Every structure is written in C-alpha cells, then in structure tokens.
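Next comes just one chain, in structure tokens: the form predicted alone.
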Amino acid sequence: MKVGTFPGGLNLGSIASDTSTFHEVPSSGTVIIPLKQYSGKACEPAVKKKDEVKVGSIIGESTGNDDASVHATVSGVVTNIFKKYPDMKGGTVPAIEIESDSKNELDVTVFEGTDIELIQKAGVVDLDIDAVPLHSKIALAKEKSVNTLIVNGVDVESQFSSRAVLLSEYAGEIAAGIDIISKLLGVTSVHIGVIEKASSAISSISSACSTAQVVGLKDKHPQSLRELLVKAILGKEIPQGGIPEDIGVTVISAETALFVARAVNDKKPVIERFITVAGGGLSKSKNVLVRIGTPIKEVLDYCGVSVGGAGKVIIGGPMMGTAIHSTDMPITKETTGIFVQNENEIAEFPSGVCIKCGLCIDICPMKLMPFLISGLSEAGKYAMAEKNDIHGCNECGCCSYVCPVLIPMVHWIKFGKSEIRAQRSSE
C-alpha cells in the first residue's frame, strides 16, 4: 500500500483515543437548529411558531446553489424562531427552537428526484472544516471537469478518531456514497486517504470499496486539510489562492459519502453528527452520535465532562478549532469535534518578541512566513500582509505550537483576515 505525506507539519505523537463504535447521545428536550450550518446563505424558515414537526420535517428549504435544507431532529412544537442566534464563528444566524414531545415520531414524507436533487433536499453538506452545500460543490466540480475524487478519511485533529471508526464500522454505506458521487462526477480515479495506523479502517474500506485506491498517510498534523491531502496522495500542488477543482480534483469527507448514501438510497435527511469528544479529564476520547441542535453542554454531560471545571470548550480541536463562549450553543453540521481544556491547561501568551529563529517557516506546510504575516497583522499593515499571502494560511496552528517565545501567530493571522474582510465589506 502506498504511504503518503507532505513537507512540514507536526508529529504530535500517539494520543489515546476511542476506537470503539459510537455512543448515541439521548435526544434533547429542546433543540435549537440554525438555518445556516455551512458556507453560504441561510435558508428561509419553512415553519411558523407553534407548528408541530416530526423528525426529518423540513424547517428550512434549500432554494439555490449556496444553501442546504435543514430538518427537524426531534418531534415536537416550534417554540421560537430567532432572527439572530449566536454561531460558533462569532456571528449570528437565524435559528429555530423546537420543544421535544419525547416521541421521536418520524416524518414519513418521501423525498423524490434525481440523485443530485435528493442530496440537496436531504441537506447534505461536505462535513469538513469548510462545510459547503454538496450539490453546489458537485456542480462546481462538473463545471471544471474534475476527473479525480479524494475521500478524506483523516480525522480533523490527532485527538479525534471519528472518521477512522466510521470507515471501520460503516464501510458499506461509505462505499455506496462514494459510488454515487463518482458516477455524478464521472471521475476516472478515486483515492481514500486514511492514517496508516488505522488498520481496521483500512481493512474495512479496502474490502468494501475495491474500485478505489486506499492510501495510508503519515500521522502528521494537519494532514486532514484538503491541500495537504492532494499533495500527499497525488503529489500535486494547488495554485496559490486556488482550490483542488482547479487541478481536476475534488475532496469530500468520509462522513459526507455516508450521508449521500442515506440521502439517495434511503431518502434520509442529515439530522445527526458523528463526532469525537476529547480532553476535559477524559482518559481517552469518546466517539458519539448526536442529533443536530443538541446543546453542547448535554453532550459534555453525557461524556462525563464537567462544564463547571472547563476553562475552554473548543469546537474543532485544540490546534485549529474555535473556542466558544457558551455551551448552550448547539451541535451543527459544522461541528467536527469537541475538545475541552481545563483551567490549568490553558497557556498564557506573554508579549513575546520574535527572535527570527525560523522554526515557524520550517514547520509551515503551506510554505509561508508566519512570523512575518502575523507581525504585519499585529501592526495593522494588512495590505502588506496580503502581499505576503495571508490568505494562503490554513490556520493549522503549527507555527504557534513551535514558537519558542509563544507568539500567538494564528490569532494575529485570523485577526488580520477578519480586518481585511471588514474593510472590503465597507467599501
């Protein structure tokens, strides 16, 4: 079996993780379901206050290429429709609150249409760091005549194991979804990237999907990012500022393939997420299946993590994730995992001065100069930061991790990007 990797990055060592099947978190008494859980525009509400809904009922309907349908994840009554509800990115989105009747009655409405229409109606998005409506991504790939499909079976961060377990436990459904997507795109080759030490995942998906090439990958952070998967698997570079589709490749996650199979073959919408919960005193991470809209505090409580003792709750992992201000926030399609830091684990960042050691340059998988673009952002020199490719940074956190004077480079790079976006939106 081929083994691939990429230059730069970090070997974070062996981290205890749960390799058993998923534990199902009980459905919540009240769920809050955002009408935007992806990159794109929010859906319009398809229900009113006091409407009764069932599991799978459409509460936000997709009408274009830049949105994805949203469904009820419990049966019950719509108790509130928020115009502005906080999201994990610091903004606000419309959302719908449903009070559960604890019956979990299913909506028996049957979706109809072509495969791509079923994917859209089921609300399938590419369940990855940058979630986008899948029907939109497929349309772009067809427009650019993509001929290669890469399935991302690498967990978002080293502390997580949900993708490896999915490939092991749900290989048949994932293979069926890969087949559907391959036919929609008309690709000539399919590659599945899996960390080489995940032997059960490699064995299961290799047997279930014999038409694809399974590629073992070095356990190196941030191997899960699409640019680095393309480099490790195909040996190709994506042009600066470009996307995989520019070089004839599209990348989807393993869980996306699973939900495609369920949408097309079983007519089931996306109402749940397979994620890992790690940190917070857990001896090893825990894989859970949780319904969208469930408050994060309920997931943590189920996993035995004390919210009261948590210093930070991070969505997406300690290296690339985003700390949230409240555990009342719900699980969404964009939740790739949960990592909890206790108070005594939170590092303080002093006002360090860059010593120009070059470690951040050596480690950067995107071949940038992190010390320079973060320093320019800190100084408010955003035009210069752009000239030095601040947008080429994938915010993997490697530079901050190795910095001997603890400069929070990713923080300043994210800040610089947000300031640039704000300036452009006001022009």
Partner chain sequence: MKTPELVVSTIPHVHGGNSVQKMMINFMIALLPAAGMSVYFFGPGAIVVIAISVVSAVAWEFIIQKVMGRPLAISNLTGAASGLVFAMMLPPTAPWWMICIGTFIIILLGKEVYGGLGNNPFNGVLIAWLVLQMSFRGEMAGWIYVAGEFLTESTPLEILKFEGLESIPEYFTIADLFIGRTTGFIGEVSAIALLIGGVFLIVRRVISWHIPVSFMIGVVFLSGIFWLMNPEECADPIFHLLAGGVFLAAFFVATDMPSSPTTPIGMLTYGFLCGLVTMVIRQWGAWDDGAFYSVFLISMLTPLLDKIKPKAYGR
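I have the form predicted alone already, so could you send the form predicted in complex with its partner chain?
One chain, no partners, no other molecules: that is all that follows.
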C-alpha cells in the first residue's frame, strides 16, 4: 500500500497504546446541554422549565442551514434554561440543564423524512475540529459539485486513538454511513485516510467498505487537519483561505459516517461521543463513550484521572486543544478528546529573542515563515503579516513546539488574525 504524507510536521510518537474497546461512562445525575455545539448559530430552546424529557427528545430544533438539532441525552426534568453559558470556543451560548431520573427512558417519537432531513433531525454535525452541521455541509458540497469524498480516519492528535478503534470496531456501520453520504453527494471517488500503524483499523474498514479506497498515512502531526489530508491523499492543495469544496473535495470524519448510518438506518439522534482521555498520570490512554452534556469532571473521575492544583484540562489534544477553566463544562459534539496535564507537565513559553534558526520554517506543514508572521503580529504590522500569508496558518502548534527560544508563535499568529478581523469589522 502506498503511504501518503505531507512535507513538514512532527512525529510525536506512536498512537496511543490503548486500543481496547470503548468503556461507557455511566449516565450522570445532571447534564448541561449547550444549544450550539457546532459552527453556526444556536438553536432556539424547544422545551420549557419543568418539562419532562426522554432520551432523544428534541430540546433545540434545527430550522435552517447553519444549525443542528440538539437532543436530550438522559430522561428527566428540565431544571434550568441558561441564557448565557460559557462556550468552549469563547463567548456564551444558551444551554439546557436536565436532571436525570436515572431511568434512561427512550423517546419513542420516530423521525421521518428523506435521508438529508433525517440527518438534520438527528443533529449530525461533522465531528471534527470545526463541527459544521452535516446537512449544510452536504448542501454546500452539492452546490460546489464535489466529486471526491475523504473520510478522516486519523485521530485529531497522536495521543488519541478513538478514531482508529472506532474504525476497527464499528467498520460495518461506518461503511454504511459512507455509502449514504456518497450517495447524497453523488461523488465518484471515496478515500478513507487512516494512520498506517493502525493496522486493525485498516484491515476492518478495507473489508467492510469495498467501494472506498483506504489510504495509509504516516503518523505525523497534524495529519488530521483537512488541508493536509487533501495534500497527503490527493496531492492537491486547498487555495489559501478556501475550503476543500473549492477543489471539489468534501472531508468528513469517521465518527460522522457512523452517526449518519445511525440517523438514517436506525433513526437515532446523536446523543453520545466516542473520545479518548489521555495524560494526567494515566499510564494508558482510555477510550470512552460519553453522553453529551456529561460534566467533564465525571468523565475524568470515571477514568481515574485526578487534576492536581494548577493543572490543565485540555479539550482536544496537547498541540491544538483548548484549555478549559472548569471541569464542570459539559462534553459536547465539539469535544474531540480530553488531555490532562499535571502542574509539573505544563509547558511555558517565556518568549526569548528569535535566533533565526529556521526550525519553524522547516517544520511548518503550511510552508509559511512562522517566526516572521508572529514577529509582525507582535509588532502590530498586520498588513505585512497578511502579505506573509498569516491566513494560511492552520494553528497546528508545530512551530512553537520546536522553537529553541520558546516563542509562543501560534499565540501571536492567532492574535494577529483576531486583530485583522476586528479591523475589518470596524471598517
């Protein structure tokens, strides 16, 4: 088999050692379900305080193309509707608090409609770093007459293994989901990108999905990003500032295919998430199946992770994840994994003077000059930063990781981007 890859990037060691099956985290007493768990706008709450809900009841209904339905994940009573609940990506979102009666009764209302309506009703979003509602993604792909589908079987970061395990254990359902999506899109070729070391994932998905071409990829950070999947699998590049659809490609994650199959064939909504919990003194990372809305601390408790004083809890991996302020935050559809650091493991970036060693240029998968762009942003020279392709940066973290003088380059680049955005919006 041909192994695809891209120039630059980092080898952060092998994929997590735990390839065991998913452990289900027991359902909790209270869940908090944000009404926006994707890129887009929040849904309107479809329930009132003190309403009774069951597992799968719609609590926020999708009305358009930039939202996705939200469902209750436990049965019980709505105890609170927060107008402003902290959003993991910044800002606030409305959220619904449900107290569980621990019966976990299923909602018997059956979804009906065409495949695409079912996907919308089931609240399927592309379960990847930016969680775009799938029905709008499909609509966009049709509009741009996409002819290639790439299924992302690469774990978001090297420390995680949930996607590889999912591919080997749920290959049948994923294959069914891929068939549904490729029919909806009318694509001619389907590629599934999997890390070459995940041999059981490759063998199960290859035998389950005969129509798709499984491509082995080198275990390198940040292979999971769509820009580099397209580069590694098709050898094409997405125009800067563009999306894969611009060159006729749609990228969806393997989990998405699984939930599409469940939505269309079993009429089941998305109420849970397959994730890896790693770090935090765990000798082995753990793969868990969590209900959406479960507070992160319950997941950590279940996994036996203790967060010491002044530790760090990261949603996503250590390279690209977001550090959260509180473990009361719930698991959402955007939670790609959990990485925990103890106090002594936290990396600091005190920022020395750049010695122009060129390591960041060497490592940058987007072929940028990170030290230059970050220095320009730091100096407030945003026009120059834009000329040097600041918008080409996909914030993978490689440059800061290798920097010998510990410059927080990604921080400055993100800062520069936000300043440019602010300038644009004020104009």
